[in-house]
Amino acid sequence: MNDFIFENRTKVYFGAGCVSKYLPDILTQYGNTVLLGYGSGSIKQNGVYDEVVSILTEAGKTVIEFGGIMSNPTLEKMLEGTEIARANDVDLILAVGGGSVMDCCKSISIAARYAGDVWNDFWEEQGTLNFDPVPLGMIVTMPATGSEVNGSAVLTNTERNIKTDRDYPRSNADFALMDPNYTLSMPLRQLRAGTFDILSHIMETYFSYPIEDNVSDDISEALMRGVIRDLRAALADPNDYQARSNIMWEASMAENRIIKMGKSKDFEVHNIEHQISAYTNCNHGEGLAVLHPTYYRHIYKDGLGKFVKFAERVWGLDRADYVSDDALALAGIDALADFIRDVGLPTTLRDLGIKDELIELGINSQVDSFGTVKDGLRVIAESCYTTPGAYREIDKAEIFEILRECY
């Protein structure tokens, strides 16, 4: 194991009925005014909103609502919430939803206590968070990002077409309430995409240094097998509570920093997908599903030993059936691609509708002679940065090739 420092201060309450059981007592620790953040309104359709507001009201809290948080939350939306939080001097921000809601509320908790340019100082570059953000709590309704148990928040700057995330341990939520029953109303498309996002988080940590056996990778291998098993089970029976509860905790385990300890971490695929969705607003998990197999075919030789272990330990492939480590490693990547197709996720950028979205953007104002998807993909590739934790650093020309192959 490489050296590391582990920190996670979020207290998790997990299980059926945990919101009604624990939230009333939790609220006694905070002041009177609560900013309630949520998304497009699904929580009003499935009863979660009524339950949470009822608990807040019975606790004597003044509830300030901040709804309409979109997928891929924008800097503009976050600043709108920041003004509301400041104007009402909120004592607690309570995010009810999935990763986008949690990320936006997490960002608001920082920005509401900061007088400077929050984008430049905390998202453009990794800053130093030397003050306490507004206290924050999470109620998870869509497991995927693990945002409930870390300090990371993803924001999109629409003026600059940059989507990026930063992780500040000081901005971890104080508490997270996780009732698997809340996930049963998720659309199957979101179940597929969100669960693949979980798998992506694990793989991008797993496929990084060290290649040698270590505790973090042992846990990651078990988690990957579990995610694969549980997504298949949840798709076969969307009301399978056991599968849903497993997926919910797998999302948290993927991003609560435990499996990252001692790992260099390669989040290049997330970086590329962030820029695709910064330009096209495509579904995050679906974009990751398209990118991963192609990216891994580009870099597998540089981490061959780990890709062999992936084939054997995650997909159960037998070394004796393959003529070389190369063949076995590629078979493991093929097994990943087959899984993506079998569970109904998209396999190409065309499946995501990238062509029409790129043309509608009118990127010709930024690049001469635009008018083809190829040039649009080149714009996206040029906007990407490369991550230092990978087995091999790829350049923007290779990112462009990956995007072309994925198209």
Given for the second form:
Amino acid sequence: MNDFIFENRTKVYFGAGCVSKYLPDILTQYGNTVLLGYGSGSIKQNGVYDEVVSILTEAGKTVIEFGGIMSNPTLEKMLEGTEIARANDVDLILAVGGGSVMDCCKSISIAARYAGDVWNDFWEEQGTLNFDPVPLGMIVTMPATGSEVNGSAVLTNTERNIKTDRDYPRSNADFALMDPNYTLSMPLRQLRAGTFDILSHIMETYFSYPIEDNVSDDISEALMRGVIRDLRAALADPNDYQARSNIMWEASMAENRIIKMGKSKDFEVHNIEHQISAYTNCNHGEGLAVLHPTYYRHIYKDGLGKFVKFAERVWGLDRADYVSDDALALAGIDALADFIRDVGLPTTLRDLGIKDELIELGINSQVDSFGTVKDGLRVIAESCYTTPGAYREIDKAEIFEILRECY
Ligand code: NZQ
Ligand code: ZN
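Form predicted on its own already given; the form predicted together with 5,6-dihydroxy-NADP follows:
Now the complete complex, all chains and molecules, led by this one.
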């Protein structure tokens, strides 16, 4: 194993009924005023809002609502919430939702305690979080990002067309409540996308140095097999509690830093997807599903040994059936692409709704370092950054090729 420091300070309460069982006690540890963050209204339809608000009211808390957090939360929305948190001097921020709500609330917990330019100092730049954010709790309704167990928060700066994140261990939530039954109301589209995001987090970590066998990759292989099995089971029977609860914990296991120990970490696909999203507001997990197989066909020779293990250990392919390691590695990537298709995820950028030449987005006439742009995909490629932890650092021209191939 390579050297590492491991830290995760979030206390997790997992299981059916965990919110009513544990939240009342947890609340006694915090002051009177609670900022309740939520999204576009799903929690009002599935009963979660009523349950949480009644627990807060019973506990005598003053509840300040901050709803309407959109998918792919914007810097602007986060700053709106920050003003509310400051004006009410809140003692606890309670996020109830998926990754977007959790990320927005996590960012507010930092911004409310910071007088400077929070975007510039903590997202644009890698800052040092040398103060305590406002205490933060999560009630997860959609398993995907793992935001409930890490310090990462993704924001979109719509003025600058940048979507990016930073992971500060100190901004981990104090507690996370995870009731798999809360996820049953998720539309199947979100189930597919969110679960693919989990698989992507594991693959982005697995396909990075070292290539030699190590504990982190061993755990990742088991998690990948589990995610594939559990998504199939949950789609076959959306009420399958075993599958739903497995997916919920797989989401956390993928992002609670355990599988990242000693790993260089790639996350190039995430960087590219974030920039597609910055321009098109596409769904995160769906964007990842489109990009992964193509990206891996570009880089697999640089991490061949690992791609062979992926084919054998995750997809159960037999070395004896292939003429070379190369052929086996490619068959593993094909198996991933087949899985994406079989579970009903999009496979092209067109499927994501990105139309010819991105004319509808009005970005096809921007100018970048490639000269006058006729193709909006170039604008997106130019806006991406590349990751040092990958098997091979690709350049912007290659990102453009990948986008073209995915189109
Ligand atoms: O708006 P609400 O009402 O919350 O509805 C949401 C939203 O429409 C809905 N939903 C969630 N739980 C539901 C439900 N609908 C019915 N029943 C439920 N139980 O699902 C839709 C998508 O929710 P969202 O929170 O946007 O999805 P997700 O969890 O995938 O989060 C996506 C955001 O997280 C970022 C993504 O880039 C994107 O901005 N990420 C955050 C990461 C992190 N913090 O570590 C890492 C990831 O790689 C990712 O980048
Ligand atoms: Zn992700």
